[in-house]
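The form predicted alone is given below as one chain in structure tokens.
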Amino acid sequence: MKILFLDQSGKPGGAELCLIDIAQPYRDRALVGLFADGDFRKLLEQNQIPVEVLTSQSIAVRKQSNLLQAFTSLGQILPLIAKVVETAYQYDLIYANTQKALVVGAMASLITRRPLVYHLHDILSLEHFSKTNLRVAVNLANLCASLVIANSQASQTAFVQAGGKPDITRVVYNGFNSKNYQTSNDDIQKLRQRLGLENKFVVGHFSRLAPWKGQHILIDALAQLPPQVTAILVGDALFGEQNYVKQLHQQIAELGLEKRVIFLGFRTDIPQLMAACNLVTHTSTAPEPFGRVIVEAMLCGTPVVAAKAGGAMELVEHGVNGFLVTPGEPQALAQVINTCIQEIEMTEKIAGQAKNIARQRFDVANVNQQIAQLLSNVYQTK
């Protein structure tokens, strides 16, 4: 089986490093066609999976677009789809990754009649989406999707919720190689060192920086802690989200936290950064479809926060693997970071307990062995 996965983005987010483990297995006999070039690109490239920047063009629609801007965008969207389809005859099947993907993924599957899957990595609600937006995605996936794969029951019950066919969802959670969360001792300390994190309680944050991703929420709890807890911001500001990162700055300016937060940027050595942590929080205020630095905090041993929506409730249980606080709420997210810091014995045993869950429960092995059984369905009763 020949497999087209399309790809909106050509910078590498959740949706982006989950696809690259799914193509693996298929790389002699797949295309990752993207559309817009980028560090994804290169990861790609960096794994052997065969990738096609399909088009120069950036497609200006965005979540929150509506009726009129998504019309505008047809010029735009015209050529790329003749591109696709061009492509998709020399394939077996289309997997559209991302909302984009879908919307001319589901074009080019009507005119070659090659079967398409969805990869629903989103929230399918009036949180994240515009009215617009939402209808074509639900209307589209339920007219020429063969199957939804979402990556939480919290993706699939939304998707159903919005007029979403349940016939045709599936859930299976992200797929994670516990190896490459593996990091030394001395590595570890060497990494704080460098940092300038010696002596510190580290509090780690990795997300892209964005409204709902919440890292004023932490900001906000830092200034309740302790002078010794330090909080680490990994991630960079994307789809002109410049404006929120100029508000975190005044925010730790006025309450006086310039010594004790540090933006990193885009890193490329995680699993490193989250080892280097006492602790990671997620803190986002609105649901999340999957909560993926979650999994990849517990892999490294790392106590994780998390708010308590969305897909992070399925993978969070309070006191057994992590800890849940209710979003948007500062005071109740210091008080669980106090609690791990004074707590040493039982926080390192929570963190024992995650990663061990973590690693039976999200390895890729399996869950490429889930995807391979569904897209084998998918194709045999095309």
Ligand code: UDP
Given for the second form:
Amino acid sequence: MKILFLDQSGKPGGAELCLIDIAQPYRDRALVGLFADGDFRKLLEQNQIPVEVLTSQSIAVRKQSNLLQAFTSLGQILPLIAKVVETAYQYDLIYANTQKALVVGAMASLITRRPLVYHLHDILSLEHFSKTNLRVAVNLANLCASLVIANSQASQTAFVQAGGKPDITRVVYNGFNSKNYQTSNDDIQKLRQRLGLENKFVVGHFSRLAPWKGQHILIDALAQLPPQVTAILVGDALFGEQNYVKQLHQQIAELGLEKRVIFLGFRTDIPQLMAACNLVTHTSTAPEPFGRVIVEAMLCGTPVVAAKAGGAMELVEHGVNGFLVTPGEPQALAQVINTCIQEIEMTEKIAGQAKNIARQRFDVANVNQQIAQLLSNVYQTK
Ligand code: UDP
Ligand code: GLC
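Target state, the form predicted together with the named molecule; input state, the form predicted alone:
Below is the entire complex, every chain and molecule, led by the chain shown above.
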């Protein structure tokens, strides 16, 4: 089966990193078509996955932006659809990995009669998207997609609540290769040294800088914690959230935390950095559709505290393989962090359990098998 994967982003967000694992088994007969150029293309190339940027003009890819506004000029969308149609004739199936890819993929599917699969990485609710976005995404998926792969029960439920057809949806979690999360103690000690983190209790936050990812909640919590607690913020403002970055720096200055918060920008050594942390926090203030960073922390053996909403609740069982806190409440977060500082044995035990469970539950080989089965059903019944 030859697959044309489509993704609107040139930047490597979670949906894009997930797509690398999904496209991998098909790389000798697949193409990933992007609507913008960037580091994601380079990552695909490093993984020997064929990739082509299908448009010369990059399309506005802010996640929350209006789908229609994103394609305001017909001069922009028509050549893209024409290019995707021409390309799709050489493939058996179109796999749309983002919402704007769904719009273009749906048109191409109608014209070329190639079946369409939509990988839903978002919670389609008003907390995350405009009414128009929701309507366009749900209606196009209902009309054109043979299959909607939701990245969690939470994403599936929101899709159905927004009017999506339940019978075309299946939940498949992101898969991970646990070998990629093995690190050497020696490297970790050196990394801590280089970052000036020796003798600190290091709390890591590994998300792009965006208001709903809630880095500000961790900073507020930090102000309530003992001085040896230091936070590293790993990630960049991938979709233009520069105002939020400014606000974070302001908040840090007002609280006098300049020496206790380190911005590391976008990094590619996530396993090493996570292993160098005493704790990883996930602080999204709106429900997280899945939350790759939560599973990654587990695979690194680092205890994780996650905001109790959306897909995170499917990944973490409080007190068993991590901790859950009410979203948007710095005090509750500070309390859990304090418990982890004090109850080292209990916290280590939970992190060990989390590692074992995550290795099995999110094994990339199993996940790829599930996807292969689903895609072959779609292909055979087209
Ligand atoms: N990530 C990364 N470098 C960074 C920050 C994050 O490679 O500097 C990765 C992180 O390891 C995770 C992904 O980006 O795999 C973010 O995915 P997640 O599902 O947590 O959130 P999203 O940004 O997709 O909403
Ligand atoms: C999206 C979601 C994130 C999820 C990722 C991979 O970017 O925001 O929660 O983990 O896709 O499915």
